[in-house]
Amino acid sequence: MSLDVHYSLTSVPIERVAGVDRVEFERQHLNGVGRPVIVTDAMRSWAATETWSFDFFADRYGEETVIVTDRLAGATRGRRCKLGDFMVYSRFPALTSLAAVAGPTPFYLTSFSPFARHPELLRDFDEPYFVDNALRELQGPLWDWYVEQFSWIFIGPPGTLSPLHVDLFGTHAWLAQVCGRKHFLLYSPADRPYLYGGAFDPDAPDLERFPLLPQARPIEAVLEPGEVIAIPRGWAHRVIALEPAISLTFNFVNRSNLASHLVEVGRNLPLWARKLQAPGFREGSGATWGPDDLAGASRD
């Protein structure tokens, strides 16, 4: 099964490049407002492109329990199930019991961050060669904390939805498409005054309710298997799977967004504190404080 794509008449396509120089990538696509880009040659040496599949995850990790929801953010329903059962649902939704309780938007596995538990999966890919990531310097338990808190494998059937959102804490992100295709619609931080907090339907916007929306200038593309999309900090994006899909994503920080990252951490101290409360961070850093200490500091 595959969904049709209907491009917006006001959008422009995302640039596709190969052989990217790391310094030029940061200068052209991450500095300032930045500009999303699709890199077509970043996964060519990855074992994951040959081995990761629905059967691969079902055979190796199928007995693990996962939580699936009807969207990446703002979920309205969710279920616990075996990962193996969800791999069947992702390809043949009607053949599983999840179909009976799913709503208009299919269930989506968005909280699967297995790398600390299964570090062997890290051998199946490399960070894209064009990415400079300061968080790669973390080691031991702190590295485990990073890959648990800021990396995910997204899996699901056609129609799975990540509503329009901005990634947390001023981070950049890269997403690698392993299986299936996904449609990306993105808006620059400069368009934020026209986006109404993402309350509109990008496919059928109500211009009476959202009269400023035509002033926004989205960019969009279909991400193909074997391609990586880089999304700079602050870019709002909506993602829909067009086919049964497996994606890998990491958020990252470098000199181009370190200042904005720290500002966002300060603005969202309670949320950040909950991430820092994770056992991996506390073990690795020897932290003796907790979220209540940060919350108190933010009131002083």
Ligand SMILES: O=C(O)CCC(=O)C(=O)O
The other form holds:
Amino acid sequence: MSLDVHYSLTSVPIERVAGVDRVEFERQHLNGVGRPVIVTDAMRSWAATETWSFDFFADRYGEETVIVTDRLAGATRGRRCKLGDFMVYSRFPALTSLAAVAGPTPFYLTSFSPFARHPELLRDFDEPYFVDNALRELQGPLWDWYVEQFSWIFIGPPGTLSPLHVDLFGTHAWLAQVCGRKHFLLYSPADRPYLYGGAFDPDAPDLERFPLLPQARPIEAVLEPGEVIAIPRGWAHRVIALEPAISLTFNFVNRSNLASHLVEVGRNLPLWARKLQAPGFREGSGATWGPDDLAGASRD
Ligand SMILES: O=C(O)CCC(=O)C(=O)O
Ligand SMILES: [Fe+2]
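Can I get the form predicted together with the named molecule as well, since the one above is the form predicted alone?
What follows is the entire complex, opening with the chain shown before.
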């Protein structure tokens, strides 16, 4: 089964590049407002490109329990199931009991951050060669904290939905498509005045309610297996799988977004403080304080 998705208003196709220089990538695609791009030659040497599949995850980790929901953010239903059963559902939804309880969009595994538990998976890929990721320098428990908090393997059937959102804390993201195709719709931070906080349906926009929407000029792309998309900080994106899909994604920080990252951490302090409660972070950084200590900080 394969879906077809097209933005109904005016969009611009995404640029595809290969043989990218790191410094040039940062200058052209991450600095300032930035510009998303697809890099077509970043996964060629990865073992994951050859070996990761629905069967691979079912055979190795199929007995693990995972939580699946009906969308990346703002989920309306969720289920606990075995990873192995979800690998069957991803390719043949009707064969599993999840099909009977799924809503308008299918169940999607977006909470699978296996690298601290299964570091062997880290040998199957590298940081894409064009990405300078300062958080890669973290080691030991701090590295475990980072990969649990900011990296995921997304798996699901055609039709899984990541509704329009901006990634947290001013981070950039790279997303590597391992299996299946995915449709991406991306809006520049400069389009924010026309987006009504993302309240519109991109596939059937109500232009009476959202008259400024046609002024936005989103970028549209179908990401193919073997390709990596770079999503600069602040770019809103909506993603729908067109086929059974497996993606690998990391959020990252470097000199091009460090300032906005810190501003966003400050703006989201309660959320950030909750993340810092992770035992790995507390152990690795020697943190002796907790969110309760922040509560009185502004009174002085
Ligand atoms: O592949 C997807 O569904 C998009 C994931 C995404 O945008 C995210 O992890 O922030
Ligand atoms: Fe995202």
